[in-house]
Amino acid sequence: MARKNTARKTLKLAPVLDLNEATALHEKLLALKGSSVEIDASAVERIGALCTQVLMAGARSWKEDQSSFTFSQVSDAFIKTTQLVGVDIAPLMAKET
């Protein structure tokens, strides 16, 4: 049985996550599959609904794989937009130790 790679990887999101960025975001997440992932959304200035869906699908997939998928840092614009589209990322925020 293959051993899961438990090393934590960080994915820093682009400032603009629009329709054009959705495929690239999906591919970046797929490349991190099998690792614990920490999302850095501190530089996000704009995020569209499709990229929000890609991130939430990633969170669900990681949960199904029983791997960690958290947001370490988020910008105000990221929080406001996700709330506007009805997504609560609070449960996905990294816990401070």
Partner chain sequence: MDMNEIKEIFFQECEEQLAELESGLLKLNDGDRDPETVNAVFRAVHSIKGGAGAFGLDDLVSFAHVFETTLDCVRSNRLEPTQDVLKVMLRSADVLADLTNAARDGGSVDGARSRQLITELEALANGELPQPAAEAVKAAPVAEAPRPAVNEEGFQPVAFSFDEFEASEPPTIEPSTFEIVFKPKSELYSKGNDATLLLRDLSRLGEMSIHCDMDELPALDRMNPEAAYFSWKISLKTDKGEDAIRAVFEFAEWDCELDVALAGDASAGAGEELPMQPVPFDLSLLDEEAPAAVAEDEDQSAEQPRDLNDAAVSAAATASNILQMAQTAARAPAETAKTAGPAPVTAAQAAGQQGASAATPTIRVDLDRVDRLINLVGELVINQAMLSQSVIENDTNGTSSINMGLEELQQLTREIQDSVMAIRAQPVKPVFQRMSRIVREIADMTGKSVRLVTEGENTEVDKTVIDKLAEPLTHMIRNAVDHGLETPEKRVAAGKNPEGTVRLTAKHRSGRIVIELADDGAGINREKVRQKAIDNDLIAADANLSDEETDNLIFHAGFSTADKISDISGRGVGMDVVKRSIQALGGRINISSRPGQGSIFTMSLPLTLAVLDGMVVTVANQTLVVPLTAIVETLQPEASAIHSFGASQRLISIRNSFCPLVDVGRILNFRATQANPVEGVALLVESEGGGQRALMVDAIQGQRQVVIKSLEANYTHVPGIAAATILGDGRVALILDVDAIVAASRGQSLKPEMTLAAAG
Contents of the next structure:
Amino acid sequence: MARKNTARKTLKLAPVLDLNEATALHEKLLALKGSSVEIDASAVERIGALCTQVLMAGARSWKEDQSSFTFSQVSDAFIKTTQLVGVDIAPLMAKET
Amino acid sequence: MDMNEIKEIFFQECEEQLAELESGLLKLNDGDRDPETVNAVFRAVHSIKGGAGAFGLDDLVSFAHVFETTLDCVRSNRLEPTQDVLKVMLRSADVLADLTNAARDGGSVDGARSRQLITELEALANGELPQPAAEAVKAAPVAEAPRPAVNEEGFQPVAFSFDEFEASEPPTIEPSTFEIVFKPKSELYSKGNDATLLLRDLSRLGEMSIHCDMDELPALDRMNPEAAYFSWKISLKTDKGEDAIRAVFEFAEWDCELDVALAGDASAGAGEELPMQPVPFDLSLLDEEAPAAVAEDEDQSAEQPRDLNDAAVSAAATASNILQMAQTAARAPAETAKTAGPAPVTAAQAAGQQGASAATPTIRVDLDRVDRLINLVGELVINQAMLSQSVIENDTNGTSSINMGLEELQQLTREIQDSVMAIRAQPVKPVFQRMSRIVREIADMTGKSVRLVTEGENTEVDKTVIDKLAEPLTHMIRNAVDHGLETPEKRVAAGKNPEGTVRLTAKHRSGRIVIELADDGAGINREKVRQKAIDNDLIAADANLSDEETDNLIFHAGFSTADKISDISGRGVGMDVVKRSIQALGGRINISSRPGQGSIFTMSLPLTLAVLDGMVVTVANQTLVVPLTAIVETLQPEASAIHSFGASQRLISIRNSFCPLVDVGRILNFRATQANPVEGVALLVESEGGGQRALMVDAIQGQRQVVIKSLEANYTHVPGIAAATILGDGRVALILDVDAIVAASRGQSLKPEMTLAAAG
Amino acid sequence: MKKRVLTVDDSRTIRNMLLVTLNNAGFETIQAEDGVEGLEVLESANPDVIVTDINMPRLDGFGFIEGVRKNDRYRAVPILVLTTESDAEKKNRARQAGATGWIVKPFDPTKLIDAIERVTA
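Structure of the form predicted together with its partner chain, please, following the form predicted alone?
Below is the whole assembly, all chains and molecules, this chain first.
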């Protein structure tokens, strides 16, 4: 369902997004620059502040590039953690889901 | 596992640590300056303190704490471990051992002594030089040293109990709103912490709104994914107070900027300028993986630690867990999964041990289990012997395959027996280590300066032998220091080092353990010994004795060479007692002495008490076993060598000396009349006090190794009989107690009513 | 899934206390006896959190923590230091080595579990 647009890429987040994953996630996002991206956070069990930072930096960069950066699916843990740390992802939720 | 078991482990560990402590201190005393030696000593005391604290053993904790503090000074090179310093430390190690024993067995300790040492240790830690030992001892009773305030240095023992799971009630304060600014540094993340976790804990304190400041977040391609960019402004309404808030950040204190302030009453604080996002109360999902459910009720228990009882895993979960762990622990036995109760612990241990196997290839086994195995192997040996014998009796063809198989079985059985014995074999080290304390104490009491050198501490011998070794060894050490070594003045006068040396060595020699105790003292004063022996009617005034024979006179009962009985080795106990206890272990003891150069005591002991080399003999149709170690020689008496005197006493002349003849059958009441010596065999034995006796038996069947079976354990003590064994033909044979028989021959009769029972 | 705790302590007494406390609280416990062994079993233990002593033979707690922090896979694992020393110097050294937090011995079960909960998700 995420393949309506050929330029749109999907990034599936790992279940555990800790210190180690921050660098990996950073690299994955950088590699996707220029394309619209849809983040699948449905498998996320744990997300630390560092990965949240990377995602938010990504959202900003995409916005500057005027590309689309959305979350297609999110797990409960993902929603609750972002709420906890005061990061509002509602504006980034994919409209069609 | 419950607390008592852990406590038992603790005391076992204390013993090991105390041994470690002592050997480390002795190494330092010998000039070893390896930092690892100092560390090991420090760790030993530290470890005892740690465990003692957990069990609320306050005396032990406070002494260990002072000791540790002083050792820390050595460790950090603030205190030079001179001999004087080490003297204090060695004595402290002794007191620590006493305190440990008192904590375990409920005994009491010399309070004045430990207080004195606490004062001395504290003085050392404060950079004061130790007083000479003599003055220190005198100073002991003077001041009631202040009990060390345990809390002084922030160390507060808290009794450990598994029941104490309730958290202390946080002070209830009127709910107030705090404004918190939290800005983590990158270090916070690199140390495995996470702002998310801190915010989670914070949210549990009350109602929280949060604003995440992302201003510092750079563009994706310019960011360091592991650097901290976010900071937070939090508004928290809680009744737990500021301390509870700061407690959340306890671990993060150095790795973040934190500002906690009470919000202004006007509630027109800066918070309103920012879009604050309320944090939902139900965060349970974040705890999905937590082993215990958080009690997130409306009541004020949000901070309360999780109810650990809830963590009790359901039976089904446990079962699957065990299976899982059993798979992990490749070698975990299948039974583990079947056993119900302690299985999770066992499996977890197994898993842990599997990982640890490379480092520690040892296991701890109950001694009972080993003993049972040794007993069973003993039965196996007997059974094998019986089987062999009956095959030989029924099989005329000696080359049959059965015979060959039996030989192999015999070989295997012997190997199994040796291997099983090796399980119980332990190094003599712990006994040797105990001796160094004995040496210190006697050296202090006698004013002598002594150095104990030990060698071959890792020589192994059966645990049962080790356990019985300490007493005679202690006595011999006392004797060596008290009687063997001269005073420092005399030594200097003799051109010797004022410090005497006592050397304790152990080694294996032809299937036995040989322990030597050598001193570099004056040696045995043979003139004095000889005179004393004459005075005590031990020898004739004109007796012609070799030096060796003279030296061995000190093993005679009631013999003491010290001019006056001293408090140390006197005590009415002579070397005869030492000799007897060594012999009771199936051992022999010898002395050789060189005037002016010292004496060497040599003990030779069997490696195990479970088997014995014996001579199988017949007495009045009964089969008896005489321990081979007791037998000097065997001879066939000739009528001309037998001399009677008195009503029933007889002597046998052997190479121009007379030796009392002891009729074993008569003494054990196997027969009513005396046997004719010419028809039997005489076994020349050495017994208690070094005297020789000729034991009369009817015939010798042969020599063999027998498995010792305790009569006391299976029947009852029988006078004159040390134990029993089962021979290859299935007959029970009694093992003779040579000392008791010889004593009985001197008129100390065995209880007659018991003797028949013994024969039956 | 149970959380896995790796404990590193040379004292058999403390190891047993940790084992009982952690097992009672529903953790899976893996134990090592010193820093060297702790690093050796790190992979197989795959811990969610580590509890370590400071004074140990072969490799002390500081060295062990540094070792874990250098391990690419496990550098993010929270490490709690068990120590009788409550003085700032020890804590500081442990923190500099990369410790996440600390528990002052003699620990009581509540404090131990509480500290573990605080540093784990």
